[in-house]
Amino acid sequence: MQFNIQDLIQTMPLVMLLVTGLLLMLSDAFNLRSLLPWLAGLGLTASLVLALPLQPGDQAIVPVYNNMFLTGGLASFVHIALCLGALFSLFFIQDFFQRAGKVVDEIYAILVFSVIGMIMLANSNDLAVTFIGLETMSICLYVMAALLKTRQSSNEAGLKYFLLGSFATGFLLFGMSMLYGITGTTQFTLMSQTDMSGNILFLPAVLFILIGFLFKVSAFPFHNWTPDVYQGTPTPLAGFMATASKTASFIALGMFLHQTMPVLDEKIFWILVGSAVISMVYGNIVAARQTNLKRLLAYSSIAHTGYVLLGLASGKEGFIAVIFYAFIYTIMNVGAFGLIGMNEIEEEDAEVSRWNGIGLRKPWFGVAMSVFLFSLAGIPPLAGFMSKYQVFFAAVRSELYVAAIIGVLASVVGAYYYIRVIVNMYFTKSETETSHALPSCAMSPTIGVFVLAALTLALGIFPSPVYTWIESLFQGSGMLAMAGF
């Protein structure tokens, strides 16, 4: 592979993140702690701005580095969405660790490096880059899960996530090596030009790769790590883990499937649909039995994974809906986890009972959490309703009627446990006169909650600008047209 200065220019947004990560490491080494959150925020913002498609020609995807990585067009939107996920999480991180009495200055560099891995994973056009991006992201997430070293649950979360994640990565890598042996290439677009349907190793190879991806997005039956890991992970980072990492993994899975198989293999199709249906049903039913808010959101994330998998199985419109859904889910879930973190000092503060009456004691706090929970439940006119509508509409257009009906019914169960929390906040008295943990009123997380709640409402009422933007970028992405879209 020859070095091309044009490739470097095209990947400048990613280079900006790399420079930011290195500067954060140096600043930490020289004990410049006060600069760290500002430097991380400026670096993410600069990378986001550099990725904005400003010219009409930027609508098209541009492959770089010998067609191994994608930039421009839809890849730029993915880059922007992942940077926004990290920026939203930054609002809550410093305040949470200060109140927890922990000094973890390295988290800012880890956050930026994890975003680099996510972007490489989501915008990859080659199995080698996919693996590098996945592992860069995963190693950072393992560290995030175990950051609160004095908490047993955090140590358990980090160890469990690392061991199970490494095992799932082994399946993924084995499937990649088999696929390379079948096709003689690691590039998605070249694989699509190879007739693999008659090869006996093709289906096992794709199944192994699916196992790795389904683990990363916590889809049934590879979901068991999710509640324990989310519960033990520092709360704002759990929100980031539940959103940005899933966004990257879902888009990577969709690009891999649709670019290597212009016509989705029937067996793979039904595996996706089956996993989607069971994830929707299982996630919502088990979430309804939870007494801990972080575990409740963890199981609900399994259900949301099912909705997204249904979109992936629904062709072109479904893939557009998946990208829109992932973006909306990032906004409302980071907000919900952020609020939990603002009310958390001890681990027990995430129990649902600790939230009894908080809507009356702290009205703005209760209203903000209600906005996020109603949106997660899919109640109009909030953004969560529009994202679910687009996924189910795509499933109906693809004649997946039974799966779509099951998804709608499962959403009704989901509405029950979200609304139950809201009822507790307003109509159930607290066990004591005062709250167990007074919600934080620091400026940074308060601004973060306001911004995320406003976006949740605005994108529910006016979803068209973002959805139309994604659709136009999708249509202008020549690489996807090569894949049969």
Second form
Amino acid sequence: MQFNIQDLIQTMPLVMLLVTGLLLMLSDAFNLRSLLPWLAGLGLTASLVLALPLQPGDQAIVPVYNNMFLTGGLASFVHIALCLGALFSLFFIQDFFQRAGKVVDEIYAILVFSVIGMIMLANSNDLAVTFIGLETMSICLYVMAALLKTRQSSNEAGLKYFLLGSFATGFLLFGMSMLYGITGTTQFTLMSQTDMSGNILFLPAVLFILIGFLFKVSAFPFHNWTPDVYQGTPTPLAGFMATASKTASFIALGMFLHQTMPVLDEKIFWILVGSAVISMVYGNIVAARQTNLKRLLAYSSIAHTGYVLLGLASGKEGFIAVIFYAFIYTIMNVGAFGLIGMNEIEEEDAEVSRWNGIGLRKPWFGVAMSVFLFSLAGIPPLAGFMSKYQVFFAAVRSELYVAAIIGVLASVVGAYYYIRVIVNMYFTKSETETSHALPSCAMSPTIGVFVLAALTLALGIFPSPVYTWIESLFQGSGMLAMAGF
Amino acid sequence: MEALLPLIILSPFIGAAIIGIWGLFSSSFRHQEKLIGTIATLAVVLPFVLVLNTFLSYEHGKPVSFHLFSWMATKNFSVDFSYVLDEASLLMGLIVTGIGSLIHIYSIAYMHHDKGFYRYFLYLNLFIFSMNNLILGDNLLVLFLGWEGVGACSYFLIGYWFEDMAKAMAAQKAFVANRIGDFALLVAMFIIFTSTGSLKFSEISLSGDVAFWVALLVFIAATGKSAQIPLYVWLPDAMAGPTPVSALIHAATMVTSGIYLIARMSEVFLQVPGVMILVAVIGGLTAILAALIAIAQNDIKKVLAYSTVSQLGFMFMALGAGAFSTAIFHVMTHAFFKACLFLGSGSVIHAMEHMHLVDDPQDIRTMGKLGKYMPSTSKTFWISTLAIAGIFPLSGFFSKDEILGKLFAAGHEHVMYYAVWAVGMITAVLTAFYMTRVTFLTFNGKKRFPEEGHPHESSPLMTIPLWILAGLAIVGGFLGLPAVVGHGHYNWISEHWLSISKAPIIVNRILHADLTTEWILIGISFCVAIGGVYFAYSLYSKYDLQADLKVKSFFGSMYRVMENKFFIDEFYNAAIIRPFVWLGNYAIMPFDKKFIDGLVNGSGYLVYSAGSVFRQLQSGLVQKYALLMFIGVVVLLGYAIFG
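What about the form predicted together with its partner chain, after the form predicted alone?
Let us now look at the entire complex, which starts with that chain.
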């Protein structure tokens, strides 16, 4: 193995993040407290800019470090999307912890390190890198969940997430070791060249890895932790957790499955579809019975996972739709969680009843929340409609008619609970006047809300640029074409 | 002029944006009623002028289209924000923007001093924007955008006066009922795109099984939006919204979009006679059911709401018979007289409210003799009542007679149509009866509100739109003279404007009856309407409110059923809503808890000893979650290896 300066240049965006993370820790030590959010934002932006394709033709994936890691093309897009997810969340973090009365300076370093983990996970071409990325991401997420030390629910969330997450990682690691044992390699691309059809261990190996991922994306039947963890996690971070980490896991799962199996194994395919269908139905029905907004969004995220899994089972078109979906979902869900965080000082503020009449007390607040909720419900012309439409459309084209119809039906039923929140915001009088001045009107989260709401609307009306960008990354003959795309 | 056409779509949107953004950030703007009203009204009048201009200079068979930008363009799927003004969409466009303008003007006076004045006009402008997308879009996805948009606006306007929970629930009911229809439309769109590769109306051509499923799904979608059995229940509840909204959205425009959609897809429907019969039968059943309920209601808006459901049923009968352009004709005449009736009822409610003497300003039992105080409202209301009852030569006579005539002629195709025709005839009698009843009890007869009350006629901003609509309700029918006059050459709508030879947008089934039959049918229609009105008038002028007792004894125990709306709401509650709640409460929610608890208790030892580690946890659910995960792993592994 040789060190290649070209590889280092290719991974500059990631190195940038690493430097940012270290700088953040150092600044913390030197008591440069007020600089932290700015530094984090600057570092993420710089990394994002570095990852931007230099010329329009820059669409091919470049494997680096002996084919262990991917850069360029689709990998760059994923990098950008994940940095954006962190940047969006950054708008809400400082204000939230200030109001919660906690000074948690380490969060910025943790946030940046978790993004590094996500990028490694999503852009890996090697089981070892996948695992390191996954663990880097997960450990940061466990810490995030437990960050509000004074709240019991936060401690509980951290511990629960950690214990169950470790349990799931155990399966993942077991699967990986089996796969290595069968194929003698840890590289995805080399695995696809080995003929494994006769091997009895192959299917269980892939299945165990799949289970590890299904846990991370909270798909049925590995979804149980989701509501408890999201409820306990500091709200803006729950939004980040629900979006960026899932985006990374979905892309990693898609790349893994398609690269190791150019033709998706039939049983794995049906497990994906089955999990997708049950997640959609289960998530939507149970979400309808929730009275806590964070739990409601947690169950809704199980349902959304179902839609995305359906896309993953629908071939290349489905995978394009999945990436688009994850991007849109990041925008609208970070926005929704951000708003909940803005209206929260104590834990009970996330109860739907605390939101009664808020749309009339604070008009722009209500409008923004309605935009995110309508978008999550999939109502045109908001972005959530087009992304959902594309996923179902891909499923229909892959002849998954029944699953697609169940999905459309589930999402129609699902609209009910999003609308119920709007009913509370506009059509219900608040019974108890809260003593504290909520929601927060601090500058940074307000700007964040406007940016995200504007993006939700804009990407609903003009989805083409982003979608065709993703689509163009799959064109031509490169790694993706070899992987069955 | 052509360059200005995009403004038909954009102008209401810009109006909404100005009012919305300005109102959101400036609280002083919110009280400038004149400014808000003017902006909102101009934003709708402008599209009306543009549509009217296109209509007047229109050349047959040469649709005018315009394109805003591409919505989605991928390799396999592309759809544009492009619009087409053809024979069908121009006609609907005129109705929507024309009546929309009148109702905007009326609302300025009606909503005077309302707290949420700016919100109201914001929704109203957004509604017109969505409705224009719905009718002018040249493909199904833009139509769907409008379809969802009008649903959302209607939802916000129904719950507009949110003070009491019942209204919020009504809004939610409307939304859910509409979503069921939306589901059907989405699935239909998927099927259409996979089989034809396009969502453009002009490129849709289906056959065989595909046509059957698409037709069925589109029909289900239409039953949601256009309030037919089994999804009609939301419309009567939707009357919780402000009355001008009921006139615009829940009578003249939005509720007819299902009919418009089916008419646009007439070619698909004509290939599946089975679905056509279903459409006619459902229309007939809805018409008579709603008419029966309307007889026993005492809330002026409820009567009008059920009457709308019933008239929509007539339109579906026409669609089912294959007389698509006749259905559009009835959409138009109905828009005139029903908008007038609703606005009239708004004027009445306004007057009753301002007396501050009665508990319920919508109850006709506390009205009576209002005609003396409100001459304009009374006269226009009576004109529209006679029109909807089908009195010659008002507009309702022509459209309703044409529907019944076409149904009778379709009897050659299938006997079922004769039955539907008979149901239509009975419904026509009932319509004449209950409309006369409600109008009489409101404006004539004895004065039933307290003596000291002096209701006032509404302001000219409200009465002028009433007179315009009443005028249209009188003359609108002449656009569709019956076939007996000059062999149909003077039926402008069916034979000229929407005729197949000139514009193949809407294709009708060819239905002809011989001249004698036509004359007989016209004669029956004529007598039925006159008879119904005369009977109700004489009954109620003789006994006043007591006449209801006669009606009651005539219907016997049926009356109680009619009064309670055939217990349909109760039935849905028991058959659908409660099981759904039950499923959530008792089957799925405790699934995690009970099921896992049982497992834990059963296989206890291992998990419990591990439990001591987690004692600090409040609920100790971790072990259970882990166990469920483990079961999941075992099941999946079992499937992978043995399945």
